[in-house]
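Below sits a lone chain in structure tokens, taken as the form predicted on its own.
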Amino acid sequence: MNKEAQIAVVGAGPAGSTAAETAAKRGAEVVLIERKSEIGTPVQCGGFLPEAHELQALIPRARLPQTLQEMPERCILRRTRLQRIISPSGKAKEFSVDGRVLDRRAFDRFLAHRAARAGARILPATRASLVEGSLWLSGRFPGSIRPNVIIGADGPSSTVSRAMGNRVGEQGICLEYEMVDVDIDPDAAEMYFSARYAPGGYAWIIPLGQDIANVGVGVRRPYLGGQRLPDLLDSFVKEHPVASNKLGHGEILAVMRGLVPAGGSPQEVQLGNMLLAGDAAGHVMATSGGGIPLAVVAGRIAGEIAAGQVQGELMLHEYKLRIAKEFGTELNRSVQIRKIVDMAMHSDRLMDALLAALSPDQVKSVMRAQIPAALAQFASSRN
């Protein structure tokens, strides 16, 4: 395959995929590449999203694409309407967040169904280098491109990011097992902070039935000093005082890993003929590592400023102001208040003195990515 292309997308995670959607249905020509034989698989991710009318408050400014509204019901497996946040004490606050948990195989075909439908080219199976402003391809499709927009969908460890000079940003690291036969609260979705069993991080049970779920533990490296991170989640397994309650007889099914942005945006997600979106971008809310809601919305804007561009209507230097409008205020929000928190993440004592100085609804809001006045005095308190 040699040929020149409008507008080469690089990653068919919901980046990508919607990405090479939205320019393929504005007429321009899209290739959609993708190192993984099979899209959505593995799966890397919890799969927790909230429903619209959440999503809509997370981010106000920002326009939803249909998928983040409607999909198909395949791709969810389970509804929630609670999330319970469980300090390092045990002691619990819950509050309701309408959420779906999702099929991350079948939601990520989906999306990269509707960018084929649409007219673009996919690639499976294919890596992708940059070589002096081609595309130089090797796998199922070899050969190179030469397009006018690239764009980097290609998660944490982007090879488009790194062609722009950016350096590899901090990342959280997850393992996470699906698990079966366990005493779980179907309704709620679960995050677990502790020193010992996540430190730098958090824990997680997200049920996909009455008695599965994925369990999982996400942490940042320099807080690991030395210890493993399957030994941390088998450990919340099997010694929480809470969590093992709940998992201590289940059967593992599956096991998963993979690598979060946890730092924000890199110097550069604009440069050139390039943009980055998604993952690769660090477009991740760094209160809960989760990405899809942003990565969504920021492929849905690099589709519509990558056509625009071929079409001689729009700037790529735009791409950067719309991300900004659009949800860039709570993006930076989250990782201000996740280095307020990293106060207290040393110390479970000062984890829990945190959590019980916020309400519920507190609690809530700074999972919106909010500062209330309790956080802002804590932070305060401790400066």
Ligand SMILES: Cc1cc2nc3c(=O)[nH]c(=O)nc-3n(C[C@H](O)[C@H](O)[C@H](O)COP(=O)(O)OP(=O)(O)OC[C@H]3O[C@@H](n4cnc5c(N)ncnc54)[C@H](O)[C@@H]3O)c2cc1C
Given for the second form:
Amino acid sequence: MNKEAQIAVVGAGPAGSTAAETAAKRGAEVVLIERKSEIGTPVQCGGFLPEAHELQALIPRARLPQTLQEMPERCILRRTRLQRIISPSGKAKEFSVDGRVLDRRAFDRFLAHRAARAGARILPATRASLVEGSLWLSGRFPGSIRPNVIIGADGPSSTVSRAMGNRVGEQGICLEYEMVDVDIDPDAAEMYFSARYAPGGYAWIIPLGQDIANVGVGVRRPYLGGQRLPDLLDSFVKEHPVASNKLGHGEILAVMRGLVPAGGSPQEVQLGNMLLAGDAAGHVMATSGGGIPLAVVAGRIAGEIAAGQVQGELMLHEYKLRIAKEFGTELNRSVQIRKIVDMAMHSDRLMDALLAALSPDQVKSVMRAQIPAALAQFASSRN
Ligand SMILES: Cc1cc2nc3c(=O)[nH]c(=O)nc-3n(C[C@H](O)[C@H](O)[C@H](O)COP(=O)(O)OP(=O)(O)OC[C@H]3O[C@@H](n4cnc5c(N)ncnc54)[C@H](O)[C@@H]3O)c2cc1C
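To test you: the structure above is the form predicted on its own. What is the structure of the form predicted together with the ligand?
The next block holds the full complex; its first chain is the one shown before.
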């Protein structure tokens, strides 16, 4: 089977499908390689995506692809209007954020359908590995290809990133349950900070319906000690003074695991004929672990640059500059904020004090990767 292509995209998540659609629409021959048998399954995500106007405030210089603005209703399980932050001692700060909770399976398939309709060739159930500049494919569509451009959109454990010589950066490790028969606030996405239940990260409740939610915990290894992630999540569900009242009687329908980059971009996001986009490039807001918006924006930029390169109009090294221009400031600041908040992560007393010092509006601006004076003061008092 001839799989020749000018551009090969590894990974059909939000970054890869968007890159493939963008490049194919510009007339390039594109192949999109995905190791999963069914694109979008299994889901490894909470599914929370702010509405387009919130995204515009979060990353004001980014050109948001249409797919972040409008999508079929079947991709949206729930709309939320609040974000609530719960301190270790159980005090809540809430502020308005219009959000969508995605059916990630439907959303990823929607994006892959668009890539296919734009002319990209899709190879599901096929794993790609890089050997001396060629992509070796195993699984349903085996063989090898040597494309002009390789876009690594292959998630947090990216093969393409490793081939570029990048080291694995800081990561959050996450475990999530889909739970039913829970007594949640269906209008609010909640984040719980606690050194006991979510060391070095946070726990979350994201409503999928009136009594259904994604409930998860994301932590970082250096904070874990000898604790196991399943024990932490079970304690959160059964024992957390606030969350257990909502979740304690619920039933678990699904268990999901995954990694989230937490340290920004690696050394190289472009090297030779390779580009990285989305989680593979550390394009995740370190303040929230949210990576869907940046993955789609970076996928669009990667697709444009790759198509421009094969058509002789653009150079691949422009990719890094375009990323920096559209969301580099916010991405870097989110990592900076995470490092400040880390100073309080090991102590519930400090985290309580930090959250008490911030008004709800200031917490909202922190989530938008802005640094209010109270946070800067906290940082300088700890230095
Ligand atoms: C538990 C959890 C909850 C999360 N919740 C949220 C949330 O609520 N909101 C939010 O915005 N973000 C959330 N995230 C982060 C979000 O899921 C990612 O940032 C987003 O999926 C990144 O998209 P991507 O296309 O870069 O990578 P991915 O969605 O990871 O897609 C990469 C694809 O590459 C494929 N692949 C990998 N290696 C190969 C290979 N060698 N060959 C072929 N295919 C390969 C994988 O199978 C995968 O389909 C969460 C993450 C986790 C783990």
